[in-house]
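Presented as structure tokens, the chain that follows is alone, the form predicted alone.
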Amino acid sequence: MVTEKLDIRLRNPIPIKDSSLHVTKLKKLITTIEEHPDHLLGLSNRHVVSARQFTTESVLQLIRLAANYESFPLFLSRPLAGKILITAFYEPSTRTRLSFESAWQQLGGDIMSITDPATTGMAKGESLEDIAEMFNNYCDVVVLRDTHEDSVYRMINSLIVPIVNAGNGIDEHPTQALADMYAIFRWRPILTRLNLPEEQKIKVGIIGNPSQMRTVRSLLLFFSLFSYMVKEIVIINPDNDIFSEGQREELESSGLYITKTGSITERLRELDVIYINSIAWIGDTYERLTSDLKLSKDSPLKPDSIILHPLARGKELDVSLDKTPHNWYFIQARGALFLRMALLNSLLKTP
């Protein structure tokens, strides 16, 4: 049986997907965003812990740089040669850790990776502040994922090298949300234009919990920087208490128009972008929230709408959507590599 399966693979080579449309969109994105690299200088040698640190222009310039990296990979220099990245992931991760490490390596740097706190001084009771002091001696940048919201902030007090927040409990995941924005602008480059006509603005549906899902929390903050392109954000969640104190007010003060529905089918036909997630890290483990809200190829989707998901997915996102044009979650995951390349290079670029 194994031999038969192998023979099938040998006789049926893996198909090469037609990427011409995506290449065209990338080139359009590059030409639509006017180059202003000075807006990235503010990231040089800075910690990246929250979406609140970014401006509309700095996000656009990161996206333009990411699109350049993705469009012209053969012409990359290796600006981080001789630099060392420590990835400290005290919580499970596939895409985030590997995309950060791949991004760093493609830029020429070297990596030291920690995937289990039990193998570090933390197992002996060493404080995060002391660990940060040691990191100063061994690397040029730290990427941290931790289940506790305050961990990244505690390390900042001791660090003299930049730290990037790769997810801190239920608080934020800013680089995931940047990758989400990159996917949206790749899909429709015209959304980068400030003077966007009303008919070009989009309706966004978010299936999740804004107060407990860090990806959703950071994404909404980035949408607040681009409220000019969003006609409406529809939060899809049957629960009533879904915002943390002051969260909705902060978002709406930026110009976002936010509504809510408890039904997943009620508004789907109107939505241009659907962002779905069900996992939230609460304490030392994860919980599935809103996993009873599901999308499949039979869902009443707008014909040209796209679906985004930070992954890993559960039953909320059916595999039947994988072969449809709605599937932008794999493109979203691929784009995270180039977005993180743009960010990491900007952190170490000298003003």
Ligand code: CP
Given for the second form:
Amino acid sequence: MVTEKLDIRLRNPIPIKDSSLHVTKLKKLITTIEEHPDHLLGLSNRHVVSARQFTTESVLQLIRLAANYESFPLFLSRPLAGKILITAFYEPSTRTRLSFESAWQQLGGDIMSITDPATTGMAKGESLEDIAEMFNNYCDVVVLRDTHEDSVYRMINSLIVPIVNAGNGIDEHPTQALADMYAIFRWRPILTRLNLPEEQKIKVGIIGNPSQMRTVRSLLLFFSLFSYMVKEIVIINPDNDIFSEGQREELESSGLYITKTGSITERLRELDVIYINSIAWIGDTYERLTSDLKLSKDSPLKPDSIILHPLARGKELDVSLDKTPHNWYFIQARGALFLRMALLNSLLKTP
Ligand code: CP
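Form predicted alone done; form predicted together with the ligand now:
Full assembly next; the chain just shown is listed first.
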């Protein structure tokens, strides 16, 4: 009786009406980016700590590979069979840990997962360097999330297998930002063209704090690799002190034109991509910054604009947007799986 009242149909994985358009765009993305797999060989057997390690070409080739994985799941092979991933998450996560683990398993590998440091020697005061020394014996890749910025660097001192930074305090979250770039390029595959006509360039709004949000920090670094496609980056934040020392200068020296407004509505109508986040890890806990800046279906958005959010969301991103064409945050989260598959496979490829 109860089930008759429920809508028990499975939802389309793409949360907008025309999912065939998405398939077409993914295939367009694959054909627009010329294949140059040698740029992925540069990632082989490397640690992934910062967006600074990537080049325009390595990002494009990762995105092309991710789009292939997403478009043709039936053709997946199992190149990581017999390989082991350790995910060490010393800070909460839904998407990053599970998508890394799903990505590894879809490529045939096996996983060992630590979600509570108190179950490891850390509870007895064991150093990260010593734990990393042990990881060398047990796995082929480590994915680490830690509250402290320096933890990933301390582990690198001992590791002989690659480590991927899955969020280190307020510093960086490079694979999240790669997933953000994947969402943007699949939205408009033409943006991958280096000789982009002026009228195709986009305006990006970032509702957040560039100095204290690791996702924003990494995303801005990736935008600096693709400054040719960005007309303007508008930081939406009422505070004055929102860049870390030298951050704005570094980004502007790459060719990015950055402006700032304190008003959530002032520039929305002009923006093609709006990235919103309110969470930042401050000290020992999460804080919600800029959470009084909110988007809902009633916000004055450009009709064909998209909204990205690394999630988890709070009140800043109203659920009324979920069923609108502006909702690209679920597509962004889904795409992270395929992007991480592309990255993990590239890390273990032998040149
Ligand atoms: N985007 C992101 O880092 O989400 P999680 O905290 O759930 O991993």
